[in-house]
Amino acid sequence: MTITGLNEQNIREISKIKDEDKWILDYRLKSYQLFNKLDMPKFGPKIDIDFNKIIYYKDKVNELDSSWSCINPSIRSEFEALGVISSEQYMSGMGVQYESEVIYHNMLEELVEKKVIFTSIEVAMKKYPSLVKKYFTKIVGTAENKFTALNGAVFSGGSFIYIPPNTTLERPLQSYFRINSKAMGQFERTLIIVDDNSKLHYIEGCTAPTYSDSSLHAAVVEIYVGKNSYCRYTTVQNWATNVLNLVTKRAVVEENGSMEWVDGNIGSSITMKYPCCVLKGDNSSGKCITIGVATHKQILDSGARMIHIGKNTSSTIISKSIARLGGNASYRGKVEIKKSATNSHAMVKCDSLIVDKNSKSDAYPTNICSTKESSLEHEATVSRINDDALFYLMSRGITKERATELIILGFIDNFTQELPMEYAVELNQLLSKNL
């Protein structure tokens, strides 16, 4: 079954297909009412979407399974070509979503023994309703913007992770999201809870082939980082240039906790994404490292938000953007140190590389420090490919195209150093194809 168009009847049908409890349907309908009342974002690029032409749900192409041999051969071949299956050997567990539903899920037995929960959000709502209700929508409010409300109305798929107290995962958990249909919308909902004295690294990958009709990706990610805990969320997305990528991601960090976002954006016609850390607890910290490439009239509007509430908190934002062939790569961020956040420090560093005269890069920083006992630093550079560096490399027999590629890869080196080796290699390959 394919459900196209946004209305109450279709929302009820999605809930019925998923056999949801009444509280979930009520939440969907309330979100839909909010969606109808909210305006499109007043900032950033103009977004033109006919919401009645989007596919909001596509029936399962495969029943959920923990063995690749049971996955439809043609779909399995897609993930083999993407390198998803081979990467599983480096992970503690993996989930794969194809269109609207999670079709593959597996986790090491030792994690089960540690009582780690890694499953889809729908399964979690059925098996662990009290745990889900404790955190669901408490970090990202449904009414925050039109797309959080849209996600609330039609969400499907996404990951639920619970790391119990005093638990460290030595290897990452991974989820992979694939859009494979024209005008398809993907609205996964991810909820991660890293309880006290625990540690998690979560990796997310996203791809879609190119079609003439635009696709929409409007996800919501909520992360709770407990006392003395650590979470890293790594994203490498290579959406096709017909995808609108409009995502809301936020983490709340408790005392002595640490949250890191590592965010790579290469595809999509428009990207609007600003991962956020709310540093609630004393001595908590947040870090966001982003890299974005805008090419062929792509618009990349990304950055990060750091909200300091607790004392002795610290945050770092490092943003690297590349604009070429008419692309627009912009930084939009906010750092706010509240009056309560005494003895805190924030640092923002934005670097933009403009490859040609047809491209542009803008910065829209908002920096607020409400206490004299804290400090906030902001550095920004905008540069072009250095002609002397090009000449030097070309004088060594390197072609201009290869020399340009090497300069760009050097420009983002500190980002790739933050990735697991197999993902750093993948990112370099993706960049080489897009440069």
The other form holds:
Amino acid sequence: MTITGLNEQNIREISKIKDEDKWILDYRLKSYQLFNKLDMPKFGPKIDIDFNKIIYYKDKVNELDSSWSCINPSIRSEFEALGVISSEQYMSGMGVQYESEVIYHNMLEELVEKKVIFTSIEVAMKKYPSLVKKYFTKIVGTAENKFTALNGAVFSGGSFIYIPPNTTLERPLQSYFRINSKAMGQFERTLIIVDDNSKLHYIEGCTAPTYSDSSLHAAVVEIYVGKNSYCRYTTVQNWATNVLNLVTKRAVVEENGSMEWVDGNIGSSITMKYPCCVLKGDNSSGKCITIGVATHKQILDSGARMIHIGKNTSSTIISKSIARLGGNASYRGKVEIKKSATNSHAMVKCDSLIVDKNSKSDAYPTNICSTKESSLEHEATVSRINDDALFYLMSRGITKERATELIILGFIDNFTQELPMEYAVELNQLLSKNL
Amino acid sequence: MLEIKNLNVSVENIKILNNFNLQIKEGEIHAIMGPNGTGKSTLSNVIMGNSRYKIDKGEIKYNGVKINNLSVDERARMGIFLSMQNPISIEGVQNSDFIRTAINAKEEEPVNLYEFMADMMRETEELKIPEEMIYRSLNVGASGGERKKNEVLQIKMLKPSFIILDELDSGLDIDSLKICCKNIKEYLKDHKDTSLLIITHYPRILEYIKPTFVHEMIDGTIVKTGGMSLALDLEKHGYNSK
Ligand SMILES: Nc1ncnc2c1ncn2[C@@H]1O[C@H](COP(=O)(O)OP(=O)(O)OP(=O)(O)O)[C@@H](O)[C@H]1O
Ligand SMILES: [Mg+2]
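Can you switch from the form predicted alone and show the form predicted together with its partner chain instead?
Once more the chain from above appears, this time first in line as the rest of the complex follows.
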């Protein structure tokens, strides 16, 4: 069963297939109305989509299972080739989404005992409706932009995580998203709740093969970080260069809590993504380390947002953009220190490396500080590949291509250092292959 | 080994080297002394192939092959090494990764990681370089002297056959200079065909590494050639004393 085109009937059909409760269908229909009312984003790259050509839903290839042996062998081997299955050993748990549905979920027994929940959003809506309702759409509003509304109307798949109070996960939880059909839309919806005094590292990976028809990825991620809790969300997106990647990610951070986004953008034709921390509680902190590596006609419009509300809050944004071979990697970010956020501090550092004349990197920072008792620092650099550095490396026998690669990888080393070992190795290999 | 004939070089349209001639045979050690701005570093850069320096006339031959138009990395892979007057730093490029990449660029088979690390450990210890320097970004936060030691470390790891030391001695403290020279001498002992071109302002380094010839260079050309006594003479009386 494949559902193509956007209309009320199709939305009802998706809801029916999922056998949803009424509140969810109502929510979808309300979101669809909002979608029709809202305009395309008024900033950033021009987005050209024929919403009626997109596939909004593709039936399960598999029932959700917790054992790879129960997964359709051809799909299993696809994930084997991607290294997804072998990476599971480093994780506390793993989920896999294929097209519209989550097909695999598994977690360490000890976490089940600790009452950690890691499942798909659909299962969570059925099994834990009151927990879901408490946070769902409370962090990212449906009317926020055209694509959050679209996600509300047709969302399918995505992870639901609940970490109970006083629980620390030693190893990360990972979700892997794969689009495999052309003109496919993936609209996952992720909700993560890290209750008080707890700690989570969540990793998200995504890929898709290249097709002539563009695919659309419009996800919404909501994260709640409770008092004294810590959450880190690591993503490296390597979508094919015809995927439109328009994602809204936000975390609300309570007192003494801490949220970190580690956000890598390498693939997609256009990306618009600005992970956000709302520093609501006093003494809370937020950090975002983001990189964009744009090649050919790619436009990566990414950055971060930090909204300071609580007292003594602090935030850091580190953005590294690399543009080469006609790519455009730009920083767009917002830091706002509200009047209430006294004694707070924000730091923004964005560096871009423009490798050749045909490439572009711009910065669109918005920095607002509404109280004299707080401070905001902004630092930006634009650089080119340094001839002296190239000469030095080449004078030791390294070819120009490899020397350039070393300099570029060095430029984003701050980011790579933040990744788990296997990911760092993979990222370097991926970039070497692309460079 | 190295043969430079009638070399004329300019930088940003200013002529620096003027009918420069020099011949260095296998196993020889040459020293060049000369006033600031006379073109010593220009000479070393142009031998290495830095594209900022333009050859207007003349030729450079290495082991019988004209290298005027070879790229920097090709020259390096032929065995030419330039220990730079001011080695730069590169953020995010780890020292050991960089050296290993450079070795692999020369060799057909990639080096065994274990053997490579063992070599690195041994050489850093010989040079009294703190071990953590291996894992740091190339020369980032390193002092002038530490950078010079890192150049000598690279000599020992990359095993070149023609080495230019452009003012190795400036920036090194007395003990470090001794250690570096000791290491270079040991390297030369094990690699008898390797030649050396030492650019310096002070005879001290030449007391550790005895030169076969000393040249006095003025206004982009060699004006006088002699032995160790010329170096001492220059120190005493200055350049171009008639
Ligand atoms: N990249 C460059 N751009 C412009 N001028 C240069 C450049 N490199 C060298 N020069 C000029 O060429 C001349 C020779 O410089 P070079 O560095 O070769 O001198 P040197 O003999 O090594 O001096 P020192 O003893 O001070 O190291 C100087 O006048 C210098 O200013
Ligand atoms: Mg010089």
